[in-house]
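Taking the form predicted alone, here's one chain by itself in structure tokens.
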Amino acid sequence: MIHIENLHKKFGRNPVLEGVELSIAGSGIHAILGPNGSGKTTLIKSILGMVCPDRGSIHLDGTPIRGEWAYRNRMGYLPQIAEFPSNLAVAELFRMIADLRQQEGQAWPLIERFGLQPFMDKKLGTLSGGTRQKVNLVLTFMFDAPLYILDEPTSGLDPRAMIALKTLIRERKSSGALFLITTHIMPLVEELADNVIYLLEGRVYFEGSLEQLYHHTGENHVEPAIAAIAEQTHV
């Protein structure tokens, strides 16, 4: 479970979030939907230890996250953006990862469903973009997680790694795991996701199921019920 209260962040003076509140429980996908610049980024990279919130706090399972630091060993993690040593084979950097973690993990079977395997003596300084996002999807799949946050996790996916992506989230989430997911691509949340949480300006302007947000907004997609409760903010 993860508890949010009354959490702040700036940049200098710019706030980016101003007393967000949540609670998400047990298992399910949570999109985090928003605008560029709303908080989504700031606000995961809070709950990994990223970022030092100003004021609030952040709880996991109930124990406060500040200042530690071993509660992400129970997390899987997409960033928006991967930076990998460019002159680093595949199989080095999955190596590397296993032992950085002293976990075998369970990398081979990723590898074949997002079709790595003519890839694993490539540098990764080579690969195109949807590649090296298909080896990032290994390295945030390859340790089992009670919690994983995707941050734009289709990003450069062909259309066949994004089936094997949507059913590696679905497999997951049968086995209990709960996920956070940022994405602009709407007909994903409406494929995949339990739960809605809409910012905008560094505040919760919305949180509940799809049925809720369509009963909310009047409309029965999810793309025209976000622009509906974008422009109620700004009535």
Second form
Amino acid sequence: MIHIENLHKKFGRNPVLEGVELSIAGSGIHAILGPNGSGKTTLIKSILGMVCPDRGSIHLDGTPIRGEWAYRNRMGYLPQIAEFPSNLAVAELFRMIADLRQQEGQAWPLIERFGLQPFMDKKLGTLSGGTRQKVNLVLTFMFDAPLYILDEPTSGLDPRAMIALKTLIRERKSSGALFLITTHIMPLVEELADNVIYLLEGRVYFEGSLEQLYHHTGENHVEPAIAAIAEQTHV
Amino acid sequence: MFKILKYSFYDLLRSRWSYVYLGFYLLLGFVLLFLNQDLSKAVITLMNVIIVLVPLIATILGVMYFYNSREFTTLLLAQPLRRSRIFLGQYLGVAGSLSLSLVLGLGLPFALYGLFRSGAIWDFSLLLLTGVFLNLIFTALAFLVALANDNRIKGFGYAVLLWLFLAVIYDGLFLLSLILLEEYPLDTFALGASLLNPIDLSRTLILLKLDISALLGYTGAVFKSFFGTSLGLVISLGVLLLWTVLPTGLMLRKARSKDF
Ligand SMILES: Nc1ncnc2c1ncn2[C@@H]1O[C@H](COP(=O)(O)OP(=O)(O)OP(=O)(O)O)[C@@H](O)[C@H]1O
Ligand SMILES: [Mg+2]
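In place of the form predicted alone, output the structure of the form predicted together with its partner chain.
Entire complex below, previous chain first.
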């Protein structure tokens, strides 16, 4: 479904992606891991067409995405930092995005799940961090899509919202969606992920299932396994 | 694109800036009419104000809107929308709301004063049309500068410098070069100089229409003797259009390769 070849991206003189190769197909949950600043967000934004890579190609369902835009209809994207026009009310935001996409969004069931009803008339600029993240989540999941890209979906969420989110992800997965998720929370990876992609120094340093990761490192938890991989690179 | 235009436009209508500008133009219109007591004289004073202030206001509001709507822009970029439409829509939203303030704010006082029964209506309409062009041109330039500078302070500074250059410094440089060049065949030089600056061009355009040679200045006089009045009008309008299309195109090109 997603096929990435030799992807390079520099910001000024700072090389961030240096030849990323990645091929992801079918359904399931793929966790993109890597230290802060390893380029996870940059990779995701390249797939979305928000960052323009210097070299390399990204294909989605066999067609290159360069210069395209309609393919974003087929994905739900959760940005790491939720940016909303601050003078808009929550309900207005949902209505505006549905209007711009010319698609009927299914916002209400999600609003109820995340308990956002009391906030619908509040201005986005006045919301707390966690509440903003919930709005961000509703916006991502209100359109059915075969591909969801979530950049740090759990940041700021309380335990109840966290459970609601995990349930939601599992439901969409079982109806055949593909997930790319970045996170620094390893228990979440153990709980949800089918596959792990470890990004380091601008490349995909490890890619495989959880079992392969354990086997590769001789550990039986993600946290020490990832630490072990990170260690290997320093030798 | 029209949906994005609509949202940008509403966004601006909800901000108090549109009303500040509307109020400013209303006040300007009434004060000018009160002081001049004569429609065609007021039109001339108005020209001098429009030619300098409209570009300044468009520059400032364009840069401010661009930086303040960054969240809206990044939100839109993740949606299935064409990048060029996102920026074109926002650009037209800003230039449109500025032009609405201009046309309403000046149109209302002049209409109340009996514009429609006066011979000055065509001069006045051309003045407003030129104002709309200046809005389009300087909003595009402001967007272009803001796109090229992530640092707000720098972007703001460069945009205002650009306005200062075109509105004030350019004329000074031109006069200076006239003195320095002396014997050199100046006419083509002057002609080029007036086409290369949208503010000068607007002034020439309006004065050609008003047919006031005394105010035309050197470039305007050359312009008139070279093209004649009617061809001069057509050509200056055409070049103004070019001045609108070019920065807009550059702005869209810049937007295409920018990282968000
Ligand atoms: N727009 C930008 N301009 C300049 N540099 C950037 C830009 N975006 C990202 N970078 C740089 O690229 C590098 C990778 O950033 P990125 O956000 O992709 O990391 P990340 O893996 O998502 O990190 P984190 O785990 O902290 O979210 C960082 O060094 C960052 O400073
Ligand atoms: Mg990140």
